[in-house]
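A single chain, nothing else alongside it, follows as structure tokens in the form predicted on its own.
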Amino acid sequence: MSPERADLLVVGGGPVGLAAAIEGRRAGLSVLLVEPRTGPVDKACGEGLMPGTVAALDRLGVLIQGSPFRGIRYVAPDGQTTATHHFAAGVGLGVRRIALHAALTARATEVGVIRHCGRVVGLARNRTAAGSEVRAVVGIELADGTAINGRWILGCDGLHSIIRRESGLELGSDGRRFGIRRHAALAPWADVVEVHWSANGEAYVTPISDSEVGIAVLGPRGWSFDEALTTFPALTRRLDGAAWTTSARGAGPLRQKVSSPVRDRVLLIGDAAGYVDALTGEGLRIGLACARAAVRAVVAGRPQDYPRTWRSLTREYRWLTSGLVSATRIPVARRMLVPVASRLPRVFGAAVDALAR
């Protein structure tokens, strides 16, 4: 395959971009993945892979190892009121993002994905001889002034997607919520992912190994990690004396809006295709499912089918997450969330299983 052209141009080399590239090769397409970073791509995230995500990675032939967890537990600020549900089917895995990236990279190389180190700055388009009328997208433009042509372009470049912006699909962000993550040298104390609630945000505790947990906090702009922890007294007591193994890493704003996940020969996948919030922890599961759907659409030559499939795959996530984020902006609703979940275990369990599959 010439490095100047491919059937499928994948912009963004994170987990979703790598999965999309693998899907493309499995479908028999030539694939060029463009990413400016050369080493493992890290990200501020909860690092808990839901059972559905684990199954999707297995289908792609991606070999991962991690710390298993059996469900989700919500914890009220007092540390005493909790709601726990173990998954009806399957087991989740806590996996460092860099380890997940390494496993996906190895599989992409194995199936023949070609990588190009470069920063995408825009979309390449055909123009009239006079240069005035913009025609169809034919490829991508790089920061070094070169262009790469391709039949299809998959924008997998995250929350701040260049492809989303340059394709005219971006509707902006409300900029309210951000995430920060660190790791602590501490043996996991539960076989579940704990979600601690406070008046201003949430903290996720994910088992990563026998001797390490990941702590991710979600909350308002300007919140420092140390400041956030003080709002979770029960979690702070658990972490007392533990050594931090990584520095704080942030991401946001989380809310990103799009008019559509497709235009012309450009399809958006993962966070680039619009994002509600990390509150329910299923972004990667949906990203992998949408990567598969997008590749199927381009192989069939019917990109117009992708928006309908995208809406179907993301519907439960968008409705549940939007509802939770909106409801918990009301102080009394936030205070009552865990007690109500504790009193309605079937409802809580059904919601967890819907997000986990």
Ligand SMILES: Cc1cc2nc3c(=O)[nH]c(=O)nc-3n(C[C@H](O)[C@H](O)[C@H](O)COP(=O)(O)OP(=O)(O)OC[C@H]3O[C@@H](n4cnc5c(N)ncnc54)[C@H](O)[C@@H]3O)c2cc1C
Contents of the next structure:
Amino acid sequence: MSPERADLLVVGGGPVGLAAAIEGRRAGLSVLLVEPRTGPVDKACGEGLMPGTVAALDRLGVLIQGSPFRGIRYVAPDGQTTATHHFAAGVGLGVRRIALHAALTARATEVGVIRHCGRVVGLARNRTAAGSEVRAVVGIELADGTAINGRWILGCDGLHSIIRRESGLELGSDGRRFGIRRHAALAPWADVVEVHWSANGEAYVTPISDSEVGIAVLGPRGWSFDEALTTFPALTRRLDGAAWTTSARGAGPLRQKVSSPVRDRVLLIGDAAGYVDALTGEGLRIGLACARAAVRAVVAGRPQDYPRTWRSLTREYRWLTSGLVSATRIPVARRMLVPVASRLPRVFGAAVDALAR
Ligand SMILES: Cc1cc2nc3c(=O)[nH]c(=O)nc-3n(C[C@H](O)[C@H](O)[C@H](O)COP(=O)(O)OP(=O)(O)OC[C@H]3O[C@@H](n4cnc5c(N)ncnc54)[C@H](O)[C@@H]3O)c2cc1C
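Given the form predicted on its own, state the structure of the form predicted together with this ligand.
Below is the entire complex, every chain and molecule, led by the chain shown above.
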């Protein structure tokens, strides 16, 4: 394959771009993936792979190792009131992002994905007769001035996707919530991911190895990691004296809206296709499922089918997550959430299982 042309141009080599590239190769397409960063790529993430994510990676032949977790626990600020649900099926895995990235990259290389180091700055369009407004997308343009042609373009370039903007699908962000993560040298104390609730945000704790936990805080713009931690006294007690093993890494604003995940030959996948919030730890599962659907649509030559599949794959996540984020903006609802969840275990369990599949 010429590096200047491919069936599938994948913009962004995060987990979703790498998964889409692997799907493309498995479908017999030539695939060129463009990513500006070299080496295992880190990112602010809770690093909890839901059982559905673990199954999707297994299907792709990606070998990962991590720390198993069996469910989700909500914890009130007093540290005493909790609601716990163990997944009805499967086990989740806590995996450092750099380890996940390395495993996906190894598999992509094995199946013949060509990787190109570069930053995409726009879409390349064909030339038309003077006066014509409509110019078809034929490829991508890189920051170094080169253009690469491709039959299909998969925008997998994350929360602040340039492909989403350049294809005219962006509807903006309301910019209220951000996320920050750090790791602490501490043995996990639970076989679940704990979500601690405070008046202004949430902190979730994911087991990463026998001697490390990841902590991701979600909350308002401008919150520092240290400031956020002071609002979770039960968690702070647990962390007492533990050394930090990584520095703080942030992402946001989380909410990103799109008019559609498709235009012409451009398909958006993962966070690039719009994002609600990290509260339910769903990004990777949804992204991997949509990567498969997008590649199926292009192989069938029917990109117009992708929006319907995308809507169906993301529906529960969009409704449950946006419902939870909106409801818990009301202080009394936020205070009551964990006590109510502990009193309604079936409702809490059904919601957790719907998001874990
Ligand atoms: C605080 C926080 C906690 C989270 N916790 C969880 C969790 O526990 N479980 C879970 O499943 N999800 C979680 N998520 C969501 C998850 O991190 C994302 O959904 C996931 O990373 C999306 O993957 P992606 O490949 O679409 O985007 P990204 O991982 O952001 O990758 C995008 C890639 O595109 C590249 N790129 C960007 N611009 C360009 C460009 N112009 N040209 C070329 N390449 C470009 C970037 O370098 C990057 O490598 C969390 C998110 C946050 C913010």
